[in-house]
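The form predicted alone is given below as one chain in structure tokens.
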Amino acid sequence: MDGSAPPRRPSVEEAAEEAARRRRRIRNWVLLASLLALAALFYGIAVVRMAANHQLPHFR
């Protein structure tokens, strides 16, 4: 034996804190993904609108 104490179980408060931290982290990733998707959507709309206004025949 190395003389170390056995691992203790986290208290209810610690477990609740860890669960809240995990939810916050997941929520942040979802928010990032939704913002990136919105930016990509706006970019795509801008490209399509610019292509529609272009004077080349194959864009009409």
The other form holds:
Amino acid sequence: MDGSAPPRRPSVEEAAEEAARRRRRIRNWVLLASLLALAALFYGIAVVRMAANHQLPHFR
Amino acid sequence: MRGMIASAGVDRAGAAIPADVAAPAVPSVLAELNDWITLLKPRVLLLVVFTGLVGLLVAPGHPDPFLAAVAVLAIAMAAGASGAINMWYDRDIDALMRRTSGRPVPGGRIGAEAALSFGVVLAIASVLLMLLAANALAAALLAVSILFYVFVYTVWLKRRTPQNIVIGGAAGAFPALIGWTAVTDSVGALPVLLFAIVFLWTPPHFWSLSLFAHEDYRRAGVPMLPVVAGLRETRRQIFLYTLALVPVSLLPTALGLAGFVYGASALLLGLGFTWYAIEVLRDPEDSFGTSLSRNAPAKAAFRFSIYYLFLLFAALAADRLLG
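Could you present the same protein in the form predicted together with its partner chain, rather than the form predicted alone shown above?
Whole complex next, starting from this chain.
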């Protein structure tokens, strides 16, 4: 018994806010992953097309 | 958000219940992911992707496998985009229909603006990808298919005429044509026939569904054929469109564009579809045309119509790969 108050439990509003924040964070990560995937696709398309157009020996 | 509100509790006096006392406060990420996937109409998407893939496989030429995969991905993204925009626009009538009231937008789990943004971004990305991976013609056809589904079917026809799915069905007929065009950069006789097959398949497929979901459409004020012309006339139209579909499905073999495997499959599947259509026509009904069998034949015909299209296109792909 050190006399200090027990840790306060989060209210419903706080829990909801935390959940919403967590969802936003996950959405942002998903968005980032989607953008990176799209960039990778563009990159892949460019490489394949260049290989086809210029007949690079490596891709023959 | 719905899960969150439901799980973290508030007692009758409005006082907050500690989150660890109430049910789990954090909504499932998987549930939200599932909602975003639902927005893409995954079951429709599967059929669209499959017909697009077959269009690509049967086209003459040897596309780079990576570019071909990107082209199929672009078709999938375009189909998903069309579905998402459709769910955004139809959120008012979706909320009134039992079959669709649980969708993410009318269910309040995804905001209308978010659904629209998702659809538009996907649509633009799909056309861009097709342009880069295939050619301008395939990208243009992909854009036309999205615009057709959104503006001609969803916005213009769906709430105005019982011919909505007849004309609007063209949107679903594009993928095979687009798959072919992605390889050849041209439009040939076979993809036009594939377009015609899906076009003629759509009315019996969709009207079979509308026979057992017509109360939903009536409630929402959507003038589907059973609501406007009656159940008896809808059964007749299903039969007539099936009769028109069968000979068209045989044309690829008759014109020498496909071989025996496809021709025999098309004949057998066509006979099967016709049998189901006759069963729908012979469904016992009361004086108002209401089914006395709880629309069992219509439900069976609807299920078979999905298998029909899958198997018909699979037979065409097998025919080309074996030949």
